[in-house]
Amino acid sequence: MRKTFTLFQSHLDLAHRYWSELLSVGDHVIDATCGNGRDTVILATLGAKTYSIDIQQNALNEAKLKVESKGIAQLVTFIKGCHSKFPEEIESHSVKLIVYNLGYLPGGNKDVTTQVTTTLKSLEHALDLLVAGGMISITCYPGHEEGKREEEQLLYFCQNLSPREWSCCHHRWINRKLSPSLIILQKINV
């Protein structure tokens, strides 16, 4: 059983309530890596119209039980794909949150995993989908040598953003050996 603490207990908590936070009815969402499909359930439960993204037809077959269970499968838009690429209907200025939840699926084949190149390259996409005001939420893995290195890249590339367009923070657990770890990213109303 979890204890209880009165702003979150993981990462995943915190980045679940930015979102409700941000997010309105109708929003348009990307799960840009639906892996078993709980963030996916979450954002369609807040209403938002949600595209969700995942290389592994397992993934995609069992987020997809979780939807239809729930009753939101009208808002959910499921996608078998690379997270590098983003559908062509999606456009420029559109998108009120992407999500990525990297590293490897839960229960599943450990040696297939989120890579620093295709992350870096959607992340990059991504900048250019979010509405001001928009966010990017990266829940990173450490614990594992692509995980780690794909943080590490993460943190470079966001560093380099200007402050003039993001703001960007990164939330660890200093007192966690290879804690997993939330990079959130705003897009400045400008």
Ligand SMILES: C[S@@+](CC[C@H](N)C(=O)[O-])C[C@H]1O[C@@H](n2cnc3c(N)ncnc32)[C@H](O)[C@@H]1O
Given for the second form:
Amino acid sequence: MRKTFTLFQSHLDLAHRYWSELLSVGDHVIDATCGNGRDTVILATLGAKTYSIDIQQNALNEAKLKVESKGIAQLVTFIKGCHSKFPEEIESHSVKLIVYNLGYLPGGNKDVTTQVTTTLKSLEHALDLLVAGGMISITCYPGHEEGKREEEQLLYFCQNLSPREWSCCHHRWINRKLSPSLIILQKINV
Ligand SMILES: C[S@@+](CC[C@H](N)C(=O)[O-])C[C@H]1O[C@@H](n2cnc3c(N)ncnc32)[C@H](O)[C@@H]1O
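Switch over from the form predicted on its own to the form predicted together with the named molecule, please.
Let us now look at the entire complex, which starts with that chain.
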């Protein structure tokens, strides 16, 4: 039988494929922009022990209901706060995957959006938390002003990471203007 192969349908679809390839049951992960919890549900369904952070309590409440309804609440710790500061109990070199789905909450207040300064601060800290072979997955939304700045500055930051320590790539649709894109970083096993 002839094989068929379909390119990924969206940056989130591609991100989810990376996550499921990478994770094993019991791995520690961080969802740094929990929102309504769709990504958190995917991570915990893969069996990962998940810290889920968001600055909006209403979003976390929604996410909590979702994980309870899926029977995976025991795998998730919710934290209300800014991701520029991770909980102190998370040790260096202990996390397999850190996920950022940037921008604002779909259907929520568009003024409460991730900001380039805090996102970069968070990312710098996140690099240290990863185990060797661990990944950071960042979905960017250049279709709005702050999202465009974030994507530009994150790309600049990532392009300057040492190739001996980091594999970095950027997936973007080159025939869909200002569509969301995906940055993936992997800490090299050395
Ligand atoms: C695109 S939404 C995330 C979608 C979510 N991952 C999901 O699966 O539904 C971005 C989220 O980032 C949150 N956010 C914005 N700034 C933040 C910050 N400094 N620290 C943590 N979360 C932040 C927003 O409140 C919003 O819920």
